[in-house]
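Presented below, as structure tokens, is a lone chain in the form predicted alone.
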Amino acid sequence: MLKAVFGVVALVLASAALAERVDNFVLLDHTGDAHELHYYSDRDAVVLMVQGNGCPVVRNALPDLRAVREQFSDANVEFLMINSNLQDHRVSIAAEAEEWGIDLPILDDDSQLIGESLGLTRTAEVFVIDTDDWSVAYRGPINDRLSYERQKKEASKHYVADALNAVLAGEEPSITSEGAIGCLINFPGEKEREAHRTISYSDTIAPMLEDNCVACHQEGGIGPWAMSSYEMVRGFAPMIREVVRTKRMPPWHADPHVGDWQNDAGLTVEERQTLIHWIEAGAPRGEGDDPLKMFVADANIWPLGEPDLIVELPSYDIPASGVVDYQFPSVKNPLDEDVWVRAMTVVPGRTEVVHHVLVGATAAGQAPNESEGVFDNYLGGYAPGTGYTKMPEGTGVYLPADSHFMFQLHYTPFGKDVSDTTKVGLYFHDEPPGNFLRHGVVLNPTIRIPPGAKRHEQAAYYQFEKDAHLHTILPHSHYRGRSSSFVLRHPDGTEEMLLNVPNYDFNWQRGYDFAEPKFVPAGSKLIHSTVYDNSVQNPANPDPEKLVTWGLQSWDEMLYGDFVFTWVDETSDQPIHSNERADAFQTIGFLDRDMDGTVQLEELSDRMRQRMAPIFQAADHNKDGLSAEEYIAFRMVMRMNRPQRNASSGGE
């Protein structure tokens, strides 16, 4: 056992004292953004200056780092801040880069962590970090200006310059360390290490990776290998250390500083300190019984118990590599009734290559080809990370007697030639609820990300021209979505943030729930923006030199913010919904650039401009841009011959 855990106590040791090297890490600034080390592995050198609220040794030295950042202007260096402290937070930290005119991200390492790693004593220590192998080529002050309570005119030694000239001229340092000057850091957990090797495994680590991971590492889970006992952790340490570190897990990516959400399965701060000082003390067994070794999976694969209604998707074969079409299935609904349908569950027959499922169903006596989509009433979906989806309390989703269930399934290939057969649980409410279940979606399918880009941001909105309650929100890009947020922007112009989430994982499309529903009054604007990186930085860039525009498969990509709202005016008995006028709104909210409300020709690409032009002729009477209104109106005119669509499932 001491030979299985040599490997980790020896990198807790080397970093208890001076760092030598950086492990990779990711933290969320002070503006909510994530930072990940390694992904600055195209710089040459990274500079990392220890920042803390109130020390007057960190406000001296601003004019010395901002002179070192402006003499390496044309180098190709990154300038970074971490906050270790732990009187200080987000907010404050803000506050403290706001009053002191710091530009710098500031990392907060909120769990001290990083700062531990690191061997941190005290702040205004800066680091210069190679970024060819991560090693601390110098660690200590920016110069010999200051001292305690004194400091000198000028500076007679240039510490991080001199730094940095000898790491871009691919040679070592002559001075590699001096002492530290700055306000003392408190590190509990540096005090605590011979505590560290009493943590329970039986009693505080087994059951915390029960209550956060063990739902995906089970044999047959979507996890890459099952968490069945402390042998198996313990020799995958090295590796949940990592991934805890980097934010990769567990997948739960909403900023924890903004909304406050249903199933939160984020690690508290408290949880992230304890195991990876567990592992950091050489993961010890200690005493008591293994309860992984226990643990007994769910047989039943229907998380809510037997459905009322189980409908089986077509099966298909999934080759080993290659690109396999989206697929859209249709089955009939066998139902003889009409239903509500209050809960639904979605049961891939092979997890590893399912990548979402989403579900809708037709209006009554509409054949599935004449659908325009699965959203046209949607019931839900599933993706890695989602379980079942249940509607909020009094709601549900009208189900008509005579429809088809419509799908829309994306699979992915892993390696090994299998076959999916996928299957929907159903369940009904005994008695019509009070209000419909709505979806709604903020997208943009004008989206052109240029080629290299790292930071390209595009945005659009909803406008809800009633009161509405919003239940879930969901961001979702492919594989160059960095981060994505949604921002309420209320009648009177101010905007509240209601999801961060700073470190987009394509592998996870998770949605949130909000804790209480949010009330958004008519008039407000739902703002969906998403960050995407198009560069050779993003490990998993299809293709870094291509212009990427909108499409289906995920080396394209989508501008698309899902959204589970209820009309505050609205019941099952009286429907007000109109899927017409929800579209309409939806187009104008990407097609207004500037989102004032009204969308101007020249906010148009040459191409969408050609095509809107004799809508704009038509439409726009007072010539003051296109209004949703207007737009609803000219497609009512240009439908009037048409036969009208069945509002049987409360839409037009």
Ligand code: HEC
Second form
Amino acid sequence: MLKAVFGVVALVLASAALAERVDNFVLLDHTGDAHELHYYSDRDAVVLMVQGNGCPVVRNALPDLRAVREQFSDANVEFLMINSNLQDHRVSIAAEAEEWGIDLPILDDDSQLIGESLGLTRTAEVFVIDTDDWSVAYRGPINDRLSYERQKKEASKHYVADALNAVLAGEEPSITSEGAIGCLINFPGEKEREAHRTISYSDTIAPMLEDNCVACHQEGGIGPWAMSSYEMVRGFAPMIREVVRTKRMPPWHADPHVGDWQNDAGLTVEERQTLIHWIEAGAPRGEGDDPLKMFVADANIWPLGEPDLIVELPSYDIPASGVVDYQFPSVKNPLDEDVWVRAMTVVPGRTEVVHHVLVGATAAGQAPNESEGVFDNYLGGYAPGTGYTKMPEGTGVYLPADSHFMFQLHYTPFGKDVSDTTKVGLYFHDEPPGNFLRHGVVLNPTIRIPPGAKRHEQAAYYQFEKDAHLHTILPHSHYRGRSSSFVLRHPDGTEEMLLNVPNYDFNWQRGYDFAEPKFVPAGSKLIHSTVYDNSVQNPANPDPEKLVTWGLQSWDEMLYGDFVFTWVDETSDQPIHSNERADAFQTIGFLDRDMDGTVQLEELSDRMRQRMAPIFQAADHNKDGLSAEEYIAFRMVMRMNRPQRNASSGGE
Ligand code: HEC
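What would you give as the form predicted in complex with the named molecule, now that the form predicted alone is on the page?
Then the entire complex follows, led off by the chain already shown.
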């Protein structure tokens, strides 16, 4: 009797020091996929096992974990693993998973912050998390089969299975924790909790916020609150902890393990650790000045200086709420000579409502033609936080006289009626810069995203017919975009991932500028893929019951991968680019589902097959599928044979 009472007391004491609830987090797994804990709110429980490379206890427990998964395969339970080891990284974790046949996502806790907050000490510990309130229903070994250097043939106590049964039955498990048995994890941060109180706000935290956050979080900025003093930061400290743990802020969404970006706006692992440790230590003020109080915003709306040409867009009245259709205004280019654009700044009239702006120009003498004209002579874009576009060294966008500026404007109401007049400032080269900066798109207008699908992938590619350099890539989808990537498939078939955006966020349309121009050998395919989440678990989803197809509005979807490039053999006095050919390569890139370079009729949807069958008949000369060259030749013939348009046939 007495013993039992002591047992209870000991248990209460032990668990007091441990996490009782698991705060939300986002971590990338060993394959580069993002996992948000709270995304699994439609599950009844989440089982999270602490993994560590080379730990015999973990390896030995794997068959038992598999058995529990099997036992609960009909139940609504999510199984995950987490690795908080200092010494393990994405590649070595992936190798361990491969070698030991682990087919669960292993979340890479690269900053150790999540492991610290769970109070981990050893690997092989298993958490049973009740998704009703994210409480820890059980933590400890999976069962009593294993102890150090010996193991029983069979377990007699099945802690995790019992806890799961209890949670599924809406009951409290009879055993809520057991001492973990596994390999010790080195948490240097944990041992220095006291030292975190001495992290200097003045010398370390404020400068970090100034460098990474204040561009948006200042008076009149697009951030909802201004980081204008220590008091503000302290007040928002728990919220900062949350948005950093869930990778919402700063809004930079590239997987840090893939690619090097000139405009990298992410926090490093060390910066995240320092910021969170400081907050968890109580956000102490310490000694010294308050740099955030002394911060003076740059009042100059033209960060690159007075532009050579300022173009004012038409004004729009934006209602307090509702959805505003995309706007496609155009403005006649007032210049009477051709110029080369070297940089551009977009200045929204009201930063609160301007979601994004794309800017382009038509060819000489061409009338504006709604949306697509934006991409003929694409100049660049604006999204909150991206101040200006500078063309890469030695390049420029050629802007002919007698053209029209084209814009695509996306407004999002914010609760007040306002009027917006956006301005664009252009900067010109004095001399032709050497090369044309070109723009292309990988797209797929045939996408169909089934209702309720959690992970629906669509892809397309663009094949480069000549050597090129890529400068910027930009994945674009709408509210259902979950993740996106760009992969370069070399002519020899080897693939290289250029960009991985594991937790895509429609709110942040931004280009990723390569630190060094990326060489693309002729014949390479730039493959763009997006995974869509059309389920109720996607909080941004406007309608999970809808079959979603291509459309400009944000409740429709897009597979749209922008890329900015130069042809290696092009010069400003000897253009070699052809929009016509680019169009054909773009079309083949979404029709050719198996990406082997030619389109077979079987690859097309029924509707497309009907439409394309006559073209195939006429164009596919060697009957081995339609290639881009055949398609180009066919279109040329069609154009030559087309009767001259006149006013009476204009209604088509
Ligand atoms: C490019 C602009 C931008 C940058 C840089 C930026 N933020 Fe934000 N931040 C926003 C916007 C816009 C919102 C509100 C909408 C959203 O959450 O996306 C926001 C929201 C937040 C919120 C949530 C406020 C709330 O109550 O919902 C916090 C906290 C925050 N930011 C902290 C930070 C921190 C810390 C940094 C730097 C490490 C940072 N932000 C960098 C634009 C930015």
